Each structure stands twice: as C-alpha cells, then as structure tokens.
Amino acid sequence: MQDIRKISFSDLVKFLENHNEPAFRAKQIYEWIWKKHVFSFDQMSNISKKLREHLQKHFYFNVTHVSQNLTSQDGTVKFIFRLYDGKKVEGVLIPTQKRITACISSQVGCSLDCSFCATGRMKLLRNLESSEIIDQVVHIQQKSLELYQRPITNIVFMGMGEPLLNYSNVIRAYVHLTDPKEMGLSTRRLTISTAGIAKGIKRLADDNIKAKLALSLHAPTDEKRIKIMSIHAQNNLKVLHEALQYYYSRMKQYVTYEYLLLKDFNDTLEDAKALVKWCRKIPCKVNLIEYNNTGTFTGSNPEQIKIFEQYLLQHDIPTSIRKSRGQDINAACGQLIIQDKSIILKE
C-alpha cells in the first residue's frame, strides 16, 4: 500500500484506468484531497463505493494530528503537531490587522546549529513529506476561521529545519499550496527562508520558483558570522554573493535579508556600514529582528535598534523592525523546540 498524497497525478489516472475507472475520476479524487483535504476516502461523497473501496485496499492517509496549541496574549497561536509515525514539529498562526501568516516547519529538528535558535539544539530526525507540510497549513487555516474568521493570507518557510535542504517536498508543497486549483495562494504571498545554501538559491531559480526568498543573514562579515552560523564555513559571503546575483539574474526578484540583532555582537555602527555595502550588490530590503530568549545571547536594547534602523534608512536600503510575536509561549523567532522526553538533542 500507498500513501495516496505520495502519487502524481498521471500515476492516479494510470491507476484508475487499470481497474477500469474513467479518467476524470482522478480530478475528483485531487480536489478532495489537494482542494477539501479529507482524511478519509469514505468523504469522498462523489465517488462510488466500489471504487473507494478500490482505493481503500491500495492506498492510505498519512494523517497530521494537533497535538496542542497554545494561545499567546497578542493572539499568535503555536501548534504542535504530531505526526504519523508519533513525531512532533510546530508551526505559528501570526494574525495582524492587515494578514494572517501562517510559519510552518519543513523538517524534524534540524541538521544545523546556528547558536541563537533552539531548533538548532535538536537532531534532525527526518524530512516532512509535503503532505505534512500542507497538513500544517491546513489545522492553522481552520484555526485562524475559527478565531479571526479570516483565511490565511501570507505562509513563511521560517518554523522547524532548513527548507532548502528539504527541497524536493518543500517544492511539492508550494505547487500544491499556490495550484489555482487547489489552495490557490499567490506565489508571492509565499516565503522561503534559509539559512544560506548556495546551491538551493541557484535551484530556485533554475526551477523558477516565484515565492519570495529571505537569507538569515545576521552578520555582514566572514569573521562574525561563522562564530553564529557554522553553515557559513561552506557558504561563505563570496559563495552566497554569486549564489544572489545568479538568483537575480535569473528571477529580478528582490531578496530579503533577515538581520538578528545581538547586543555587543552585530548592531554597532560599523556592523551597520557593513550590511549597507552588502546590500548594494542586490536589490534587497531587511528585516531587522528583535533576539528572543534562547538562553545564548542579550538582545540589543530598542534604542540601538532605532539606530541601527535609521542608519539603513539614511542609506536608502528598505528596512522594517519585525516585531517578537508569541514569545510569551515559546512560538517567537527562534524559539522553536519540541519539549519531550523522546527528541534528541545534539550534545
């Protein structure tokens, strides 16, 4: 048997032609799992009962259960989701007067150990399929009706793992997520975020993928940001320079930088000259994002983050302070950790 969100389409058309089933029965059977996302062939309501019975004995559901949600004073809302196989990741609702983001995980755990973030504390245990990854975006959707009757507007690969080293299922997942025939959610409202493999930027472009890219950049110099990010060793400025300029070239969309700012450590005047000078090889605009407590570093005080900000500004690169949301239940950037005795920490 088969997880049945596993099958491509023409192998579904294959498969009902060998029991003897018209071909346009697979385009039901997509909408109801791609469109309605049922969990269960007996939802099907257009379909005869022989043929689920058929699909029944071939194929199952890889379910996504919440698990838990916890609900923050400024209304975000973390979720932990358990998987089929018992494995947790979470995920954020991030409502505000103007949208309601969805921040999804891609892996469980995570491969690598950038020392601000607390997923990075966690092995990576496996890749999400990316019918786990749409199950995410599913329970939040519901969620945010329920709460805010509104449907999500914007999704960001920013919760659990490194999206691009999970590329093939996060790719499945943004087709099926921006299908007009499915969810249908412009391409744009879309972000993939990394924390810099050079080689997934230049595929994206290859494989033209038009979501939105944002680098978590956090440091403008080969010396600090390897003792922050050990991925850097491999991807250094130079790397991810031509990696960008080859991104630009290829889709003439400007890239986002995301910039943690760390008292004492990145957010001095000579950090922010830095970061201007790297911002004029591409077009780009910056988000500077406020530390959430892992337990590593001190935040920069609000003061040096207006500094920093209007320097930026002074410079004409496009900059806006990302403001924590859900800290006060772990769900702020960067706070991300299952808490339970069966994941595996790295030592």
Given for the second form:
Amino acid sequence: MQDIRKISFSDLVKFLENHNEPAFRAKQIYEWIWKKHVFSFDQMSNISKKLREHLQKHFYFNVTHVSQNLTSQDGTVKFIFRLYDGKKVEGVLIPTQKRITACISSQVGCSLDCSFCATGRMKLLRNLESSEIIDQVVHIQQKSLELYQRPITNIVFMGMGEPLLNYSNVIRAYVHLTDPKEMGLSTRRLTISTAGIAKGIKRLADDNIKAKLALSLHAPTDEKRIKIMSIHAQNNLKVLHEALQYYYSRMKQYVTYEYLLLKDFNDTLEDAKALVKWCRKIPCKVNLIEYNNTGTFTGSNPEQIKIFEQYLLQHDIPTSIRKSRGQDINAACGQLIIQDKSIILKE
Ligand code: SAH
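Pass me the form predicted in complex with S-adenosyl-L-homocysteine as well; I've looked at the form predicted on its own already.
Then the entire complex follows, led off by the chain already shown.
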C-alpha cells in the first residue's frame, strides 16, 4: 500500500497501464486529488467502480483534519491541524481589505532555536509531506469562503518550521499550488520565508522557483544576529550575502528582509544605519515587524518603530511596518506553539 499523494503522475500512468486502463484516467484521478482535493476514491464519480476498488487495494489517503479553530477579534483565524499520525501543526487565515493570506507550516516543530520565537522551543518532530502542506491551504480556503466569501489570495510559509530545511516537500507543494491545472495561484503570491539557510536560497535559484523570498534578518550585524539566531553561526552575513547575490543574479527578483524590532537591542539609529548598508547590496524591501510577545524580549515602542521606518525611507529603502494580527489568540508570527502533551520541548 502506498500514499496516493506521494505518487508522481507518470507512476500513476504506469499503474493504470498495468491494469489495462487508458492513460487519460490518470488525468482524471490527478484532478480529483490535486484540484478537487477529495480524500477518498469513492468520491471520484467519473471513475468506474472496478477501478476505484483497484485503487483502494493499492493506495490510501493520509488525511489532515482541523482539530480546532480560534477566531481573533480582528478576524484572524488560527487552525490547529491534526495530521494522520496524531501530530499537530498550526496555520492562520489573515483577512485584510485587499487580500486574504494563508500562513502555513512546513514542519512539525522546528530544529532552529531563534530566541524570540515560540515555535523554536518545540523539538522538530518531522517534516510535513507536500500533501499536508496543501491540506492546510485547502482547509483555510474553505474557511475563507465560508466567513468572508473570498478565496485566498496569498500564501506565506511563515507558520511552524523552516521551509528550506524541508526543501523537496515545500517545492512539491509549491508546484501543485501554482500549477494552472490545479490551484493555479500566481507564483508571486507565494512567499517562502527563511531564517537564512544559504544553501537553500541558492537552490531556489538553481530550480528557478519564482515564489517571493523573505529572509528573517532581524539584526544588521554578525555580533547582534548571532545573539538571537544560532543558525547564524553557519549562515553569517558574508555567507548570506553571497547566497543572495547568487539568487539575485539568476532570478532578478528582489528579496524582502523581515526585521523584528526589539527594544534597545536592534532599534537604534546606529542599527538603522547598518541595515541601510546591508540593503544596498541587492534590490530589496524591508518589513518591520512588531514583536509579538513570546516572553523573552520587549518590543520597541511605536514611536521608535516610526523613527526607524523614517530613517530607512529617507535612505530610499522601500519599507513598511507589518501590523501584528491575531495576538489575542496567539496566532501572530512567532507565537505558534502546540499547547498539549503531544509536543516535546527542547531541553
Ligand atoms: N523559519 C522561517 C519561517 C517561520 S517564522 C523563518 O524564520 O523565516 C515567520 C516569521 O515570524 C519570521 O520572520 C520570524 O522571524 C518571525 N517571528 C518569529 N518570532 C516572532 C515574534 N515573537 N514576533 C514577531 N515575529 C516573529
């Protein structure tokens, strides 16, 4: 028995040939799986009963369920998904006037331990399958249509986990989500956010992945960044610079730097100056992020955030302040952590 959603299209064609079925059946089955997102063979109404029974004998579906959802005062909805093996991850639906964003997870827990992020306290339990990544989008989409009568417009890999450390499954999901014959989302409406895995950044360029790239920079110097992100030891600014240059030379796409403003740590004019210097290296945009409380730091005050933003703008760096959403239900960036006995915390 095999997970049907791990089978490539060509393997499905081969399987059908072996069962004396015409190749066009593969297209129909693929459509049921990746466009209509059914979770059982019984629902494939244009497939003969005999073939459905054959399929059932050889394949199964690993189904992702919504275990719980919580709605914030600002309309943000947090989902807790239960995976086929009982493990849990979170995803978030973020509605604004212009767009509806699905924030999704790439791993169960995280192997990194960025000191400002709640997910970093969980151990990495496993990578998500590409089908589990897509299931999150499908559930969030359903909710969006139900609550707001609008489909998702954007997807961001900013939930739990480090997407570039689950590269193959993330890219497989990206391909399904953007395939015009399936979900058909435009490639630039997907954002892959990384804590800074230089090798992964280069690989995105080698594979010509057109999704937007966001780098969680958070500090403009090696001395400061290493204090809050241990991943920085292998991916320091020099290494990241080289990877970003490689990325830009091939993709010609700007990069977004996410910059969390922490009081008296990285929010002074001196920091802003260092950030401007870094930003001159390749075309980019900066998203200033308000710190969502995870118990470890104090966020910069709104006046300081404004001053920081103004400095960047005066130096011609496209900058915006990202408002925090869903804080009251712990759905905001960095606040995702499963709060039950299924999780294992780092020592
Ligand atoms: N591992 C990836 C994606 C997940 S985190 C990455 O690091 O980019 C998504 C974003 O939320 C990142 O920019 C992360 O740095 C940010 N984040 C983490 N903790 C936060 C907090 N407490 N407040 C605000 N943003 C936070």
